[in-house]
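Encoded as structure tokens, the following chain is the form predicted on its own, with no partner shown.
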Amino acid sequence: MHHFTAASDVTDLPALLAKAARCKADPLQWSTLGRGKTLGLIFFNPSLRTRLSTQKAAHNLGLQCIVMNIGTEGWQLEFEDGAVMNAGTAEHVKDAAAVMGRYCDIIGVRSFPGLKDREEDYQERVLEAFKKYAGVPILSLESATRHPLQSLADLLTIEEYKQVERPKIVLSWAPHPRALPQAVANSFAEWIRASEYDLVITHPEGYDLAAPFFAGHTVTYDQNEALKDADFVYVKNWSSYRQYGQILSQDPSWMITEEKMALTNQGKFMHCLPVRRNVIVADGVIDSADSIVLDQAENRTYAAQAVLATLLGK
């Protein structure tokens, strides 16, 4: 694995849950992995849970760290070939990643959709530049269209709660205030087809994912036929993809309550968070003992220290 921005680039989806596993068993037993490494973590869009986990993962692993806040910190970045930077950019991409390269060996980068544009958002032109240009091994912290290392943490909570070998796994939309990216409920969705599980995808009309994320899986604008005997039912919002970034509805009877938990298989509640609650989530959901929330959120440091440690080699 040279990169890490999708499903597609691990090769053995198993042995890397498995490798998640056992750094969360002993997070130490690799801690002189990294010594003089250096991980660099460019943020282009805000982070709490993904910079702190991997932070936590990189120390886990002997890497020393680095963090710029690219808005606040840097400079305005250019990204077209040929462009005449007479204007407001201050630097080439180009420049600035091949730079980075050369102070660090692994680049974690995160950069949101402007959800303006579909079909340059989903370029990833920020992400597919710092693979380009840098040089060294690029980690997604959040793209434009995925979010890898939640997804894996995602699947290694669904095998430490899973009580049968095929679980019913549900993803259903939720409404929400703004306008939300696809990224992880593409992600999810990518993932769960790697893992060779089943899901079903709910959401009101209008709000399919691009048709390469949803194939293969069972989608339904029905949610509480969806929910039916669902083993872990995994929440999020996300904008329209065929009226790209656009709220098509904000109907509250989508937010999951105590009384939609109640037609699954005392199914577990996933978020990846932040969440709004009592609009995405009732508290009494989310509060609940069969929320595992905390647990997704936990299990980020895991899925970066197993990517981290298979990226320097390990």
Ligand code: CP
Second form
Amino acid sequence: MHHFTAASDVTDLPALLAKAARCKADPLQWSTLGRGKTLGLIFFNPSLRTRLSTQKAAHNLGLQCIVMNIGTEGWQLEFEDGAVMNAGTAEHVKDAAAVMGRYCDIIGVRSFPGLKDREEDYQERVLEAFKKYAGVPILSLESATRHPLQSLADLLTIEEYKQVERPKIVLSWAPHPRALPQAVANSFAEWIRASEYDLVITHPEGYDLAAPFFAGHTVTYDQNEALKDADFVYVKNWSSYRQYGQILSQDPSWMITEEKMALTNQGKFMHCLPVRRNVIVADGVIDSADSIVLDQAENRTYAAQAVLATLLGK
Ligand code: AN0
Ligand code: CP
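Requested next: the structure of the form predicted together with the ligand (the form predicted on its own having been shown above).
Following is the full complex, with the preceding chain placed first.
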């Protein structure tokens, strides 16, 4: 594995999950693996979990970490090849990424989509530029279209809680007042496929994910039908892919309530956080014994640790 930006970067997913579980069982077992090496984490967007869990994972491996809020504290970057830079942008990503590659052995990048230009977002312009110019492995901290560290932690959590070999896993859209990326939902669907589980995706009309992400999964506009007998209910808002970046529905009946969870097989409630309480999910659900959101957040550390260890050659 050279970069970690999508499920397809992983050659042996069961082995990576096993490695994450080993990291959780004994977090300091490879505490000198990263000695003398530097992980750079750069953020074009806010973060709580990704920022803290990835730093904690680095600490557990003896890896030094430097963090920069590049979106607010860095020079405004140019991404256009051959641009005449006589306007707003102060530095070309060609130079910025190459410089960071001289300071860091691995670079983590968080870069959300603009949600205006679908082609530009789905080409992963920022992530691809860092891959091209940094000269070191690139770790996605959530890109325009994917959030692989989240998905790996989600899978680890499902492995911990599943009671049958092939649990019923549901991904449900829920309402949100702002336009959010499709990245978490895309990635969850992609990683569930990579682990050869079945997935039922439910959302209102117009919210279909891009075809490569929902391919092979069941899609229904009937949320109650989807929730029936579910073992895991993964909830997330995303904006429309088809009418790109738009909010087509704020229908409050899609919020996950105790009544809806009663349709499931005492299903576990999952969300990547941050979550808007009583918009996405009722307090009674997220605060219930069947909510595993804190386990997901905790597992972010061990997902990141397994990935960093792999990038360091372990
Ligand atoms: C982001 C998103 O939906 O992609 C980050 C989630 C981990 N969420 C928000 O912006 C609220
Ligand atoms: N789940 C997640 O990635 O959270 P942050 O945006 O706070 O990092």
